[in-house]
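Form predicted alone, single chain, as structure tokens, below.
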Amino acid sequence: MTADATEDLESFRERARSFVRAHLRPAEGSSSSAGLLRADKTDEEELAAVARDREVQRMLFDAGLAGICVPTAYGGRGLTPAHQHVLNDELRDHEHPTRLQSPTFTPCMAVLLEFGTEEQKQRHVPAILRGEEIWMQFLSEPGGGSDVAGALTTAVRDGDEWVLNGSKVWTTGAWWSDWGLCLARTNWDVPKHRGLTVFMLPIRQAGIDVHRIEMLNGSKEFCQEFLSDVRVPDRDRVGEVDQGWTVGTRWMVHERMAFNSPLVTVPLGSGHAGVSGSSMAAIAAAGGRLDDPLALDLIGEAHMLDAVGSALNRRIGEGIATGTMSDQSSAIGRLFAGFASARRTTIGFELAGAAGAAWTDDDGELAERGNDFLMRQVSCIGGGTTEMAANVVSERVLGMPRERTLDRDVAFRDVPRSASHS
């Protein structure tokens, strides 16, 4: 199957729809399955589940339905955000290679498109297409928070190569990821900002030790990689030396947009993190509550949820690509996604009753609501804060004064930091 890059959407739905009939198979599970990082798979079914991934991704390839929005020199099809939403809306209810979609795809694969060398696009693009690459962002550090541009990971040139040293931390999927894309410090005698520089390397090779972190639910998704005497080629330096910072506030912009991205693939009606409204009705049927006006209520508000973030998410991507918008303003649709998965994880816990906190494995749809409330501000922090999120729409979309600092014009190296980071 190929695709023309004037194909109209009438007959690509057409196209996709065969396709997606024909090859792919119906979404697993149930609601129940699909939580905040659920530790539900062992370590051998997690990573079938990842080639699964791939095999999809590799189909969607071959089938003409990748990189929809890529350009065809990097093995895209060159079309428009609306023939991606016009697969998305045919993938309803099917599977899809979701753990390749972020941040494989954006952020990473969109800083290489727009920051990438040619060399650098002709490499990785069609791999990352073709599902033969999975790519996670090395960028939040341990005591870092949110101050991305704080990095202490170093990056020292030799010749040409550059040594990396530090440890970057909360990177999800890094133990079965095969790329990481890397920000570190390249001169401590300018402000934190001018001293930046982006990486790519790949993450299973000596001097790259990743250790997976254990969540309070069993999870172990979450790693922490330390980085020592790693050599990185010059030629996988993402742009210009200590200009990481223009590269990083690019990067903020796509990983705020994560699966509002036209480069992602996503069903349609999919809930972030797993936490739909539309799961919402089964967990109240299970209970016996669909008879409740309180928790018809709750359902309702978790259909508006949906809702509300569909348009919204909807406008923003139509204001960035028509430039009517920032492109600061995908912070708007974080900050609201943010707020809205961790209300939906509340709603699902309050439709529960008593067992959203005692279940066992037979209670279906009503297990392990308590551990998803539990787990629930994990959609406020992964992707950026919500708290990063308002400030850059107070700031770079509504134009408010910008919040005061007192190391804006200090040397990096001169800045306080506890003793263990000295």
Contents of the next structure:
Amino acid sequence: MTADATEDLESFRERARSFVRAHLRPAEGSSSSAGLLRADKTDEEELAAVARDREVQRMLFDAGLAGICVPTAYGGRGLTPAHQHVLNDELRDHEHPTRLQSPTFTPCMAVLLEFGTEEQKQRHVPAILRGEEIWMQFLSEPGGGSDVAGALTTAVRDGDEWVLNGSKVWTTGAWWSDWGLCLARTNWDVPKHRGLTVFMLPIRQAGIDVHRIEMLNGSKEFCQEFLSDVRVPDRDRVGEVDQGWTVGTRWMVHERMAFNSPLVTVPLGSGHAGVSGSSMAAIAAAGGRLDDPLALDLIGEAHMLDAVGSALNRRIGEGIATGTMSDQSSAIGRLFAGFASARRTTIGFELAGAAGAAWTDDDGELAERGNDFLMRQVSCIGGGTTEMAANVVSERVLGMPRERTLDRDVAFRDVPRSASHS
Amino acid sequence: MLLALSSDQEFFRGTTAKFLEEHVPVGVLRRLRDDPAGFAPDYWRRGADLGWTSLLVAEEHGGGSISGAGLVDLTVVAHEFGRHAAAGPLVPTNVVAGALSTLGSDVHAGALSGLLSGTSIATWCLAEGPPHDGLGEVRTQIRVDGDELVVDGVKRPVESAAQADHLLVTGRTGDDLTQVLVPRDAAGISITPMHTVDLTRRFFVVSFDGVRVPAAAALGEVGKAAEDVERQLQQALVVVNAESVGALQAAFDMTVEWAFDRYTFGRPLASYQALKHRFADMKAWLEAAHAISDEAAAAVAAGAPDAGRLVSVAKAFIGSYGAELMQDCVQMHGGIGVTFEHDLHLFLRRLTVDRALFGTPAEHRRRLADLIVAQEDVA
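With the form predicted alone in hand, show me what the form predicted in complex with its partner chain looks like.
Okay, now the whole complex, with that chain kicking things off.
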């Protein structure tokens, strides 16, 4: 399809529009807000939703609307972020494969495109774009939290294979996913950043036990994986041995790009970053508070934060794409999204009044706001805490002195570790 | 400030920046504190030569833009005004020049050409005093009497009213809005200076007591000015926002530099994590302020349907988070930050004034809520 290289935005828009109108359903009322993963689906419903996401992704692929900014050599369209933006615009108010965007398209596919071998890219990228492979980040560990380079999951070489042991955590939906991108320690005798290697591995296999974690709101979408003698062929290694932090640094950048990445499809106006200002009006309406000046002030504030967050993401995306901002500037967007989303959650809870404490099935938009509030800090924790982002902004963007650490220039095995975790 | 300026815009920005550095350095701003006008007529005339007053004016009237979107080009000037806490009635003169170009007839041509050349200035009389000082509240009457219009009411705060040659008055004819251009020296006008926090901006109470002008002085049709007033308000907000962001940028840069240079307990301030994290928040708010200011400017310049919404978002955000950012800059400086001797206050003053004019953050949040509730039809 060499014609793609020159497909102009107008004809692309026409093509996207006719596909969207002919094949896609209207978007369901977004109930998963602020990445809070509300517990509003049974497992069967969740699996059906995953299947539909895969199906829609396949339809997009067949229509030439998947992987807009992915090179044609790997099944993409080789077009520009402007084309992706047009697609996002045309998808307004329509369903789209929400579960495939992050972490599958970014950071996982982004990392593969940047560091994968030709063979790895050929094998996985087209499959990802067809909706056949949903990827997870095997990055955080129970003992690590934000200090991802302190990974304890170990990979030991055994001929042409590696044997992995350890545990990863905070994978959203690993129980229905296919592949994991895994950061593991391959050398304990060098400082922590120099002894890491990245691997890819199928999640559904004998050596991996996926445990679903129950969150404060009843959601069981976050998972923890236990890896016991998982054997990974060396050809599934991503990047050089012990050079995993080279990959990891870019991995983190791609992760922070999130919905701002040109690899990600997100319908405009869908309020992916959290509870939208619009729904705040719906909460106030449900509570009969639309003539309360305080409620109106909160509705205005929530909308302000939404709109500013979107504008900021666009600015940072453009800045990074054009080189006027460093890659590390993605931490600015992450930081903003964290506190803005937390504030929106508080506003939703506030607008719910006493229904924030106790609600009935008939309370509509007022319901569940108490649970949202319990989970409020997720927006400041998930994907690297806002404190980590604040370190990146102050140190990497503003150039302020780095925090003192006790794990630099020391063999990783000699670095002090938390007492309660192995 | 736009991430990427065209080479023409960059040249324009550079020229204005250089001019401001030369003509209103901080030493001059400090001296202007006691100047009744707050700027010298020659300074303004030369600024007009640089294009400060022509960007909202159509080419056939002697104006013109650089990029095709004159209001966006004007934000480049406004940003530099903020960065230098510069003197001069940038907001009202441009709003009136734009209104004269868009709505004016032959009788207004002389006034417009004076504004373009910088030999005269104009100001906009929109807001009124408490308790009727809410955003959009207008009680001033503009009555039709034969072939004359009669203005009665009190406007405040009016920027540079005593220096202005022309006053654009927004008033009410019955329930509807009317705008009229009134010479400042017309009989029945009295102008009283107000106190303010800015070193060079001057504000006044302007009373209109049976002020008569020919009916032809009206801008647009009598009783049909609501849309024009809204457009002018949006333009004013865009300029004020861009200026605020410029002031924030200057204050932030100054404070980051201070954090590197200032040592306590043998370490620079910039090495303390408690402070680094505050700087990270400030940087996030600053970039967000740039982003929403530019987005709103583009929307207003294009007359986009969501322009009113975006410009209120920008004013609400920059007014609230920008003010916190600015006060954090003061906090990072410690005691020196609240002295007249240090330069930081020049930007604090400008932001403080800009925050309060053309609607407070709370008023713009209310405008947003009303828009959203109406749009969503949730009521």
